[in-house]
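What follows is one chain in structure tokens, specifically the form predicted on its own.
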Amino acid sequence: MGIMDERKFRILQAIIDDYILTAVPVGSRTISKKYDMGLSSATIRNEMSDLEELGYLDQPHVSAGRIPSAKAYRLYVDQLLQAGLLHSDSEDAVRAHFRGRRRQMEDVIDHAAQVLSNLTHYTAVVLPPTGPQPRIRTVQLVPVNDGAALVVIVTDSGIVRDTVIRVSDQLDSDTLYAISKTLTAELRGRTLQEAVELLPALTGRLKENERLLQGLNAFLNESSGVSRPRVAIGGRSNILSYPEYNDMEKARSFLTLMETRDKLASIIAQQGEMAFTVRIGPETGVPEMADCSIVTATYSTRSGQQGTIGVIGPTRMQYSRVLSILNTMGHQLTELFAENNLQEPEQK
């Protein structure tokens, strides 16, 4: 059995590149014809035999060709990361999608997942920033019709919460604006849970607005409570276009996992300060993803919270392209939040 030298690695890289494009097991004649290595088919065949013994190639029982193993993809990705990310034609497309867009954070997260899936043709998952509990920046009440008002709460992380609550028929826009100023002054800098605890103290000052306070209290309780993780998914069925997932049972298991958002969030969430995480096949630790790779990157908000963007695809993923796109999108999201370029309700 040989060792991994430069020639073996060039042959392995060619096999991986070819298999990524075709999903067809690769033979020595294919490598000899398509890739100018100056090597005979016999030499390539011998090197492929060594690569198989080293654990970098597998041979499907129905084919004379070889396919890369998870170990091969790991070596390939590690070399990519060591060499640095290549420029992708999609980088300009990523920037174009976000340039000049003023959105609420939820809109940005949903949009990012869709853009990421469109550009990679894989399944994209985006998690919103996590960190310290967001603190209230403003509370605004806007009349909707007699007896109803829209309450909008903006937090320091850019997240906007809104709902319609019942109020007294006597409250006009000027009165609601004055109440908004009082609530903002009293609740600014507080977490949603702290705001719930402070509301009873405001009853005396706003006693004629009991219905409004009841609606606000219910809304704050709901918003501050523990809920299922918010996960934006783009192209959840994209994986079905790859032959690896022609098996109906395998496809069903994958799609079921896509619906289990709390589990999906825990799988995707990237911990620590690493710029990228690449988990290949069994490295995912998830049976439903034994034939998948998960590539994730992080982005940050101006308050230091960290979110995750990720791509799920077959192990024969176009890693170089995916890493480049994730790198660009991570920078774009970080710049977007750093510039505070999110659409927020304006105070009167």
The other form holds:
There are 2 protein chains.
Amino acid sequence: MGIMDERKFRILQAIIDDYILTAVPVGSRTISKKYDMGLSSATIRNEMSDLEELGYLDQPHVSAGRIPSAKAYRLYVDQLLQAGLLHSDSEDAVRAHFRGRRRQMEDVIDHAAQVLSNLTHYTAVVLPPTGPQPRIRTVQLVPVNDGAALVVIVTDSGIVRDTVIRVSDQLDSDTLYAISKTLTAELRGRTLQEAVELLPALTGRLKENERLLQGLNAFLNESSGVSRPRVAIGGRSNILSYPEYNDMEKARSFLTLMETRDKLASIIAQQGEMAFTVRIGPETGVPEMADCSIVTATYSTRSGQQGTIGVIGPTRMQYSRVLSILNTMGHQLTELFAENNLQEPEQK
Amino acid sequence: MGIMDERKFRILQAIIDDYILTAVPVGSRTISKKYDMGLSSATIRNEMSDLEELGYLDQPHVSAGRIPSAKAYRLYVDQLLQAGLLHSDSEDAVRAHFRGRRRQMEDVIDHAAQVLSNLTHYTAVVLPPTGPQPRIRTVQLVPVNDGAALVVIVTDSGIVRDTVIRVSDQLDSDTLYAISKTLTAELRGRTLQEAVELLPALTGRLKENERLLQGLNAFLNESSGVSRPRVAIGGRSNILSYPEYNDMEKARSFLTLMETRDKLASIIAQQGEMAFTVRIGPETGVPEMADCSIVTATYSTRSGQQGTIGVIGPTRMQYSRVLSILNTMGHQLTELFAENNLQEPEQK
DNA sequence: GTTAGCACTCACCGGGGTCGAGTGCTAACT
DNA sequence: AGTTAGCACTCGACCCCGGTGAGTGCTAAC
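Target state, the form predicted in complex with the DNA; input state, the form predicted on its own:
Zooming out: every chain and molecule, the one shown earlier first.
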């Protein structure tokens, strides 16, 4: 009796499909009529009763229909993932949106989040690529002012970091250039981390420029540390269109969460090497998202860094559509970063 | 009968105060009791009737209290502004939030928006400074890759713009430096706009580097154009706490508006030279904000550029509090940019 | 000019009744 | 044994309704 057979599965699937579409508890009659399996409502009822016992269905109250549990969704997407991604029809839509010229990293990220939310009608999150410590390729000092210079560090992943530091007044453009060459020679090929450690060793060579080294040190320290990823978010307010978020309190706490970028980033961040992650309801581990699902995919850059794109929506998400969109979007981004062999700096 | 006298004004003030606090239509009895002016409810009623005729009060339905009209708020804040800003007690709170070290421009902007929304409990918007065309101080090319270089342009307002452009393969670091010096010599003191026009004249001098000039040209063109200001927003979801936005549809359209940065920026952007702007309800000129008010203030940088900070909330906003907070916040930002005489680059 | 009094209006609230979708169970049918 | 028709039952959604109370406008008296 209690075992999950082929027919139960088909019924469950129908229930999930219907619920995803309507957000209304679905009854036995609906299934037997709209999804013509040659069974009467009574039979469906029996099966549904079994499915509830197995934990795949919940009943909000005695005389409403059933709604799928988190466990049901889990089963659903697992099957979906196994079967391979279905209709990749959205491919064109995604492609079309990337026609425009690729701009700076941040713009690409923002744009991607925008597109993703437009296509899915859910909230979209895009994390910039992170990965193996980038290695320094060039260090250059640009005069800004008397007593101030801009440090530009170019790394092999193309990411440019810069900041203004104070230097002693007497340094003119040529001197700065000479120092730049020394620094480049010494630090090339190192990670930022290593550079921090190496810096004291250079104090001898450049001891007249104590101030400069001091500033440089502070900058490197900061950059090498937790380089807070500037996550891009799109379609924050999309969630409000879904009846499960008609409750103001819920909506508020969700949107507040969306505002704390750091927290959001850590929630989204991919851990494993998997192409896709689907976290359903409680699996998100975030109380505010008790009835949300998070679907993420990865993309990568030429230099092997990995970024994450994700979609957040109600548990009754159109998983198949979302997965397919995420898939092509991931490919597009990967392509974008590949063809574009000189990688743009990450800022405005 | 129809003229606005001192007593009417006091009554109107009481009504506004009460409504701002409670968001509930306020009746004659409430006024005569809570705000002890030596008048009976009947008298208040008569006055209220007059005030309604004058257009300062609205009546949602016959037997509810009155609520202040946009015209009433207008009068209220005008009087507030004339009287000078009241209790600047929030000064400390603002100060406290700026203790931390000032970081890059974008961070400052973000942080300011955050603080502003926390203090006011409304939605806050901060526009980065814009102003007279910045003038070029230095142009420098930094090698990134074979065939690619980073262009860094430092302007007198300290803003640094950069991008990666393609150059011919044979250019090594020293050659790039030489070209940089030429470019700097030629372009120093020009605005970006002027630089675009001057560039063709340089083609003779640097004709071997057609590619470089081409890239530089594109970059300058882009930068000198509409440099879309990266507006920072804080407390987007705060608006949801106010009963006037209990309607989901309204909330949605508001939040959607908040997501289109460009539009928002153009709404917020200060036109005049005034220290404060208060736009109430219809005065905003944005249908989505029919029952919002926008209060803005300006701050300025050492080099005379001006930025805008603003707060968006329901029409029954705590104007006095908000004005006072905006005031000190503006001062703080101005101070911050003044002491900090080397201005930080505007990017990450 | 102010106030007490009064009739009137109308949103809001809670109770009761109806409706209908949906269930669980039983008995009959294949 | 599995499937189905039938039926009683449950319970939320909706509507109607009268009571309540805050608030008004008007009038007459102070």
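Please read all numbers here as calculations on a predicted model, not as lab measurements. Whichever C-alpha set is largest while still superposing within 1.5 Å between the two forms counts as the rigid core. Numbering follows the first chain given and starts at 1.
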State yes or no: after fitting on the rigid core, is the Cα displacement of I239 between these two forms at least 2 Å?
-> no
Tell me, please, whether between these two forms the C-alpha of D262 is shifted by 2 Å or more, with the rigid core used for superposition.
-> no
